[in-house]
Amino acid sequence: MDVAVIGCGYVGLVTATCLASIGHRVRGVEKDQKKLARLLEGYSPIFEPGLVGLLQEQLANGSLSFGASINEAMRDAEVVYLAVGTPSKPDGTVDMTYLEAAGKEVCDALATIQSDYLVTIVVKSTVPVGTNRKLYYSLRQNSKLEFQVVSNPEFLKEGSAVNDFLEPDRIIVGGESPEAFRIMRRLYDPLIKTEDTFLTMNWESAELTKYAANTMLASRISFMNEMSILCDAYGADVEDLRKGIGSDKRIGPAFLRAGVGFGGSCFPKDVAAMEHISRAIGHENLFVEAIQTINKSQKRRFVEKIGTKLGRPLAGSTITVWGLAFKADTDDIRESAAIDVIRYLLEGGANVRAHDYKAMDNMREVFTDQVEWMQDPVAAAAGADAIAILTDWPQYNTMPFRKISATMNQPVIFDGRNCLIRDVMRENGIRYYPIGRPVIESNVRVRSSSR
């Protein structure tokens, strides 16, 4: 099928590349000239494992192309994805400016082309409940062409987005047109393993499903963060708690890891939007409000622990931050816990050094010269009063901790992701403070046997 994807940001680029890889002819539209130049050269403007290789392969075989013109992309398109940004406004509501403009441009292009076949407009962007219905009737008033609008929310996890797209748990399509449902079923046919994978419903159900899914996942993280406070107070281990409740088939193990708080482009934005969706009908959603409060509190509590356990005043101390991305295997810093933690540390008078494997350039735009940017995590630790881990990059677990312990002012690590091995910390004489787990405060070092 011929497909156009309007917007080649994170969701749009993954969608365009993966659709091309399963046999469709895809044209991506990107108006940012810098991003477009990189795409035309076969480079991804975002870091996502597996994406660059797949992108270059589809460009080489002609299945995928990019340009700045919606008219050109729409020329033969049977399916048109709207994958533009829907960012949060300062009050937490969703900014629909880009989506509304893209929808109008698509209809204008259709009028120019005068297609005589049904074109399906797919809203891939995350939008408030009621948006697809409003968009359809708004466009219908201004156009007599044959088109339908469907909601097709994305469920991509950064760091595994390519696999999530090609091996989906479910594909949700919301709308009111049986013809559009059939077109979407054919589009996704190579990815559908069982009929239960492809779910159709009305627009509102599809829109709300996206918000409900992310709110539920965020609530699991927040619940475990609340449990980590009890574990700290009573001497329990949140990892044992996670295994204990996660082994219950009714609960399951996913998203039950305690930490310094969730971030990223979806959870904070979608939970805030869920609050506004509730208020729009006069309902005070206490559950959603609690999730947001817990997440904000967890970051400040982490810095307060540093101030309490550091062993010297926070003001004037040197704190090395390992990890800036909101999670490993991405360069995305949107709503990253590191942003709030670094701000709190700076406000407390600390000197901050920072390292990340992919997100340094992005975070540098936030803090510029307020932070010392380090290319080597080992060098970043030398002379520091403590290390704070905020992203669970697996490489941090393989650091030469004996050397790090010897070169720090004092060997102290605050692990905001519970990603290090406690016995390794103990053996290298490191005072170790995880989240909701027993601390290690002895400074006993284990000497290597000489031969």
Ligand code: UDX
Given for the second form:
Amino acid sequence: MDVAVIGCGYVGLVTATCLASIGHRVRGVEKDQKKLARLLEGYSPIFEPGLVGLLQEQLANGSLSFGASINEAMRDAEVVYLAVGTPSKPDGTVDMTYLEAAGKEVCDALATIQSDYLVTIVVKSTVPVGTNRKLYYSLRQNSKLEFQVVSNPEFLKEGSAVNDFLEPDRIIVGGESPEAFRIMRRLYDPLIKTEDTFLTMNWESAELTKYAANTMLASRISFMNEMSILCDAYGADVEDLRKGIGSDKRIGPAFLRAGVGFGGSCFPKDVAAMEHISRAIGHENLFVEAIQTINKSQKRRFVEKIGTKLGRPLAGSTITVWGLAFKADTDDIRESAAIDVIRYLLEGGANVRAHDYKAMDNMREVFTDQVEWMQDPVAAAAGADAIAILTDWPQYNTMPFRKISATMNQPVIFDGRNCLIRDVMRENGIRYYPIGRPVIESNVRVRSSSR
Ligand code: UDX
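Now show the form predicted together with this ligand, given that the preceding structure was the form predicted on its own.
Following is the full complex, with the preceding chain placed first.
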């Protein structure tokens, strides 16, 4: 099928590239000239494992092309994806400017082209409940043409987005037109293993499903972070707790890792949006408030723990931060726990050095010269009073800890992602403070008293 994808940001680019890889002819539209130039050369403006290879392959075989013109992209398109940004406004509501403008441009293009197809407009962007219906009727009002609108929320995780797209747990399509459902079913056919993974529902259910899924996942993390406090205080191990409850089929093992808090472009934004849509109907959603409060205080508590356990005043100390991205395998720092933690450390008077494998340039824009930027994690640790791990890059696990322990001012590690191996810490004489797990102090396993 001929497909147009309007907006080649993170979601749009993954969608366009993956749809091309399953046999569709896809034209991506990107208005940012710089981004477009890179795409035309076969480079991805975002870091996402597996994406560049697939992109270059699809460009080379002609299944994928890019341009700046919506009109041109829509010439033969049966399906048009709207994948433009829907950023949060400071009050938690969603900024719909780009989506509305893109929808209007698509309708204008339809009028110009006079396509023979019944075009299906697919809203990929995460939007507040009610948006697709509103968009459909407002576009209908201003256009005599026939078209259909469906909501098709994305469930892509950064770092595994290509795989998530090509092997989805489910595909959700919200709308009112059986014809649109049939077209979407045909479009996604190569990805559908069993019929019950292709779910159709009304617009509102599809929109709410996206928010509900992310709120549910975020709540599991916040729940485990609460549990980590009890584990610290009572001498339990939050990892054992995770295995213990995760092996119950009704609970399942995913998204139960305690840590310094969740970040990224989705969870914080979608939980905030859930709070907003609750408030819009006059409902005070205590559940989402709790998720947010816990996530915020987890970062503060982490820095308080550093202050208490460092063994010297935080002010004037040198803390090396390993990991700035909101999670491993990405250069994305949006809502990353590292932002709050570094800010608190600086407020506490610490000298902060920072290292990351991908996200250093992005974080440099936030903290400029307030932080010392280090290319080498081992050199970053030399002379430091503690290392604070904020992203679970697997490379940190294979560091030369003997050398690190010997060159630090004092060998102390605060592991905000519970990603290091305790025995390795013990063997190398490192005082080790994970989250919700027994600490290692003076090479003796003791009960944490961080609270
Ligand atoms: C998330 C959703 O998983 C995805 O379905 C949606 O489409 C977009 O939002 P993403 O933001 O890429 O994906 O990352 P994810 O892997 O879900 O992690 C989000 C945050 O939660 C990260 O900061 C991560 O470190 C944290 N996390 C995740 C935990 O603290 N514990 C866990 O057990 C899992």
